[in-house]
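Take a look at this single chain in structure tokens; it is the form predicted on its own.
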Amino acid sequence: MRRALFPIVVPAAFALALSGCRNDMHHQAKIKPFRESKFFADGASARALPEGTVARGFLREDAALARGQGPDGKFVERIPVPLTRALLARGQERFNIFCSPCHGRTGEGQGMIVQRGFKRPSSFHVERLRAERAGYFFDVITNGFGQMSGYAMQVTPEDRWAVVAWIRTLQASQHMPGDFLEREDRERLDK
């Protein structure tokens, strides 16, 4: 007699054990956020937040580092961190990751996506590119540009700054002057 029960018994234990606990969580009283509520005299659901309230991690005081613009809203000529090799290394991973696809490894704009038939972007070599501020690419990796869509979301300001670092490297090795060269460098380019 006992085994015929158990397969009727545990299974009914346990959805009684389940069916107590989903009423009380699905059935709590709640307000949602920005909806009519009785709570507050005015009707409101929730209350504003104060003014000057920053999320966690997001206090963003230098502009220049954080929008790439200075104080007169106007772009930065120049990277606002320091240059070091481990920036430009960074820099090189987070290009190659997410700028290589569109503009390729070295920024001519012949990535993968524009070989398989995509619009392809600007060259970073050519002149007009070449003369633009840094805080100009940092705004464009931010918000996005044409075809292009922003990367605030999935990259740092940091490694937007390290990316900067890079196109512009890249750009250094497409442009070098001649006299930059030893005697002995210009002479084996040169072969």
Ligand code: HEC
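Whichever C-alpha set is largest while still superposing within 1.5 Å between the two forms counts as the rigid core. These figures come from a predicted structure and were not determined experimentally. Positions refer to the first chain, counted from 1. First, how it differs from the form predicted together with heme C.
Superposition on the rigid core between the two forms places the CA atom of residue 52 2 Å or more away from its counterpart.
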Contents of the next structure:
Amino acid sequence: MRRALFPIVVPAAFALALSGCRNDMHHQAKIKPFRESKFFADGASARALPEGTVARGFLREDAALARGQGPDGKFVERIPVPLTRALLARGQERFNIFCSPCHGRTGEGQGMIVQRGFKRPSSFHVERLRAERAGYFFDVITNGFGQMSGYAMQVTPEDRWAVVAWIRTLQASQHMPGDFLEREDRERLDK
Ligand code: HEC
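Would you mind giving the form predicted together with heme C, to go alongside the form predicted on its own above?
Let us now look at the entire complex, which starts with that chain.
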């Protein structure tokens, strides 16, 4: 090789060699999702999940907790978790975040989105919904209802029960038999 070419050829060779070194993981044998492959006889690149496979953390064995249904497949009458102050606080918070934009903070059905033209949902304080089973509310949150979409992705099953507990609290706040209160409290209310 002529001496004059040295300053060009040698660095160029180095550059080539070095860029070759960074190739390690870039060009490996791999199969992109849903791409055809000869590895399995059926030509698919992946195997179907064995029947009954459950993702980690998603084994929801308790139908009442997970779907709001009893063994008879009907909605459970009562909330299947212990009612605590913490649960109500959580339910209030989740309700105000996820539901009040439409249902309003008191559940009347006059949230901001409704004021801007979305379908007005029924108030939670009508007789029909006061009499409704707890599991029904859980189901509506999970799967949606009519124009309302489900909130299974945003609200965990535990939080859904907290929200149901808060709906019950709202309902109670608007409809309590008078004799539920102590006499002096009732007198104060009557004034
Ligand atoms: C984007 C507005 C919107 C949000 C947010 C929303 N809802 Fe609704 N919801 C509606 C509408 C509208 C209906 C009535 C749907 C219909 O009749 O087509 C409804 C219906 C319902 C019903 C059924 C009432 C009946 O008449 O039987 C329940 C219960 C309910 N929503 C609870 C909730 C809860 C709990 C949340 C929060 C997790 C929530 N909704 C969030 C709009 C909303």
